[in-house]
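Only one chain comes next, encoded as structure tokens, the form predicted on its own.
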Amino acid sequence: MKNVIIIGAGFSGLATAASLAKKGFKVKVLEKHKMAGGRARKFETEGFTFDMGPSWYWMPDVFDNYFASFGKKTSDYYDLMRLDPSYKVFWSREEITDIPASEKDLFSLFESLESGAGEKLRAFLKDAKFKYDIGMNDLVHKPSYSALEFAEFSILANAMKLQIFRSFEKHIKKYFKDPKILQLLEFPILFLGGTAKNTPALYSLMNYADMRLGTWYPMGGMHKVVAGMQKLAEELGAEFVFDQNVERIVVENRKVSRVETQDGIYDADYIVSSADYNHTEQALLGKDYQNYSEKYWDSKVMSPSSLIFYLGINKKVKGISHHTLFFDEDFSAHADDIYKDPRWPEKPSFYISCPSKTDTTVAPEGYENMFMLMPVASGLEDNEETREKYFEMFLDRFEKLSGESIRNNIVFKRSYAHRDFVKDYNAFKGNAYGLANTLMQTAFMKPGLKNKKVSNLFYTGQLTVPGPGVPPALISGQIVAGEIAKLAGVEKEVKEMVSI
């Protein structure tokens, strides 16, 4: 057996280990925090469950087809509930939208936006859907090490129908005028990393998933899935080692031979980072080791990070979601802020999820669990005053749009932002979601997944392929999985056993 350490237990350290071990591999996770997740831990305090990280389960399919894998369902570890509505919108406090999960309704909504956008969004949602196909079912499952990984008659046969070279801002206005619906398309884009002008139209692909597949919740908080995820792995063999902080990789002739924690050391055959790409090389490796330097980090363009403020409201709050965007200033002078001229916010948008509203278990009886986040540009000096600066204009406007007062009945309240994204994940300049997804970062244009320089050192989850978000991260885990099996002659020994 083959021993692999894997650094750090996020979704693509998860998702790697299980895989690994179902290969025959024996598989070790050291793990910084005392629980897996990554940034999809969890905290518990005075009868609060918060989800620390990623709040909306988009892409059923993915975990779908994850645990289907292993000869499992998602149902074998958690409980899913589609929400309707999917989400809430507020424009104004007199403009409020609850976006339907039925498709029928999507379509009525759509047409009281605007004369005939009901139509259009079928034809919209159907384009969307050649691209989610492809994109989800082929593109993103590539190792892209090279450009002719994406020669396939099937992908250049479909090159101009992808759009990679029209801007998602192109495409929208091809069908949509009315400003709202704009916005609502638009929204996901933000958290891919870019504007609707610099990212590709092949991204409409969110917008299916958003609208067709659907906004789901595991019962019991996003944490769930991580808890599934790990016992999956540990059936298969995999073990976890909690408080390991990784110090240092050694290399010896060009292989990696053991990491070292605070606690020992750990030999393995092979060494996958699930860790910040950029610190595993600049701070774990030799200087001699690493694929790329620090110009070349500064020189990509990073999703955003965010400002988050965990909330513990001593009361019921009428009048918001699940999820709740508030969408009553410029949606895209925000977006400037984050992107075109990096800054904190004058007038942001932001969002609540309030998952209270769904599931029982996360809060006190008779209370509300909020989490409000606002994306900001990552990079950015992060202070208490600016926390506190921010937390009073989010309740101000909160307070204004839904007229619903909650400043005193706050029980429970925490902050996060960049320089918590550093200490706890040692997050390039404290991003949150990653690289960004723009034309020139895309595929084989990502950092590679694969050390060039030391034979057994693989990278996965969102600075590396296939990119940012909870179902990229954990393909990303996959695709490693499959590169080391390759490697070490494991899945042409399968196919030979197969065979005969």
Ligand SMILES: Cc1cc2nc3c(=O)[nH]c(=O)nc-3n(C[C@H](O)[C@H](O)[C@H](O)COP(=O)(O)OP(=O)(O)OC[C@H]3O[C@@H](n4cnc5c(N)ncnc54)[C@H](O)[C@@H]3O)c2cc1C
Second form
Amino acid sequence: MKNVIIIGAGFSGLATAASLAKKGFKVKVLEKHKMAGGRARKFETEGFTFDMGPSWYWMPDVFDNYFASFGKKTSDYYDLMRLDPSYKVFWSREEITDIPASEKDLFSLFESLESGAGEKLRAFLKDAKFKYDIGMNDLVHKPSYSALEFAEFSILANAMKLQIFRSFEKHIKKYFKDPKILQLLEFPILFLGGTAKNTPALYSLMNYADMRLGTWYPMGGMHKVVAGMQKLAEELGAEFVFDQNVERIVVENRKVSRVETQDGIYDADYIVSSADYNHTEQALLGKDYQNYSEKYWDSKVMSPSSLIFYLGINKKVKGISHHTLFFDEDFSAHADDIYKDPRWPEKPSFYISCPSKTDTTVAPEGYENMFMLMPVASGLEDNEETREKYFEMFLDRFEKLSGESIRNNIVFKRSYAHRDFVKDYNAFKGNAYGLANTLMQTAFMKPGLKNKKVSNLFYTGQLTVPGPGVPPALISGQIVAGEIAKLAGVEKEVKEMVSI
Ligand SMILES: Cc1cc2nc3c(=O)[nH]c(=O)nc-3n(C[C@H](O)[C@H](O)[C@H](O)COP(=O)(O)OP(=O)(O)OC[C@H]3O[C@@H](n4cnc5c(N)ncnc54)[C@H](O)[C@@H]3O)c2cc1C
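Can you return the structure of this protein in the form predicted together with the named molecule rather than the form predicted on its own?
So here's everything in the complex, that chain up top.
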């Protein structure tokens, strides 16, 4: 039995652990925190349970396929609910749009915003489905060592239709003119950490995920998915050791032999780091063995960081949904403040998740659990004064737009931003979502999942292929498990597992 040490128990580490345990590897996961989940951890206080990171459960097929690859169903581990409306958007105090789950209602909504847009949405989503099917079946599971992997008939034959070299902005403007529709379609690109200008039109597959596959909620919270994945990995024999901060990866004769934590030494035949890539290379590995220099990292376009407020409210708040977007300011100016000229934004868009609208277990009875989030450039100075300035701004705007006063009803408040991402996750520049999915940072142009100088060291997670977000992080773990299985000579079974 070969020993595999996995650094980190986020979604990618969990998927790697279960996939390799199933193949008969002896898997140990070393995690610096007291629990699994990484950016998707939870915390509990005063009767509230807060998901710390992801709140949108999109692409349910990815989770279904994941559990099915182990002969299981998602419902063996957690209960899902489709949200309707999927989300609410405030454009102004008077203009509020609920995005319906039903396709028929969605077409009517588009038609009401722009004459003819209902029919155009049908064509737009047909194209988006085509991209989703090819993207999720043929592209996303590639280890992406080189461009040659993409020289398959199905990909080459459809290269033009996939629109890798066209911008997302041009693509959506070909169909629609109404600014609200354009902003609704641009919203999912935020998950990829890019803008409509610098993201390939291929990613309209995200609109298919949003509008056709829907927005779901695992009852109890996103951490229920984490708990399910940890349980599955443990059932397959993986072992988790928490409170273990990996401090060094030791290389001997161009092979990693062990990792060292504050508590001890763990021998390994293979090591997979799901910790942030930059941290693994710059802090844990000797300079001679790094794939990339600090200069390389400085040249990369990072996805945003986030300023988050976790709030407990001692009343029920009217006027908002489970997910509510505040698009009352021009997002293109906010996007420039993230990517073009990184600085704290003047007039940001922001988002509120209020899971207590769906789930009575996440807040005491009669209370609301609210999570306010603003995407903000990585690498900015983050201090209490700045956080408070935005908190006041969000409250002012929230109260003005929703007509609901909450300022005097806040019974719990915790803020979270760059400094916390660095402290908790060793996140490069305090990033929240890894690398932006720009054209030049897609597939084989992303940081590779294999170390080029050390034969048994691998990377997984949102900073390598396929990219940021829970479903990609999970797939990343499956891909890396497949690569290790190949190296160890159990390739065939893993290929079947990864490609379902
Ligand atoms: C605020 C926020 C909101 C988001 N919203 C969504 C959403 O709604 N939907 C969605 O799909 N995605 C969302 N995402 C993105 C998604 O959460 C991430 O892409 C995904 O969780 C990343 O998983 P990972 O395994 O790559 O990394 P991580 O979750 O960061 O896991 C890495 C793990 O490594 C551990 N680690 C780091 N260094 C060490 C060390 N030296 N020793 C031991 N352990 C170490 C960390 O503690 C962590 O547990 C969001 C992210 C954030 C931050």
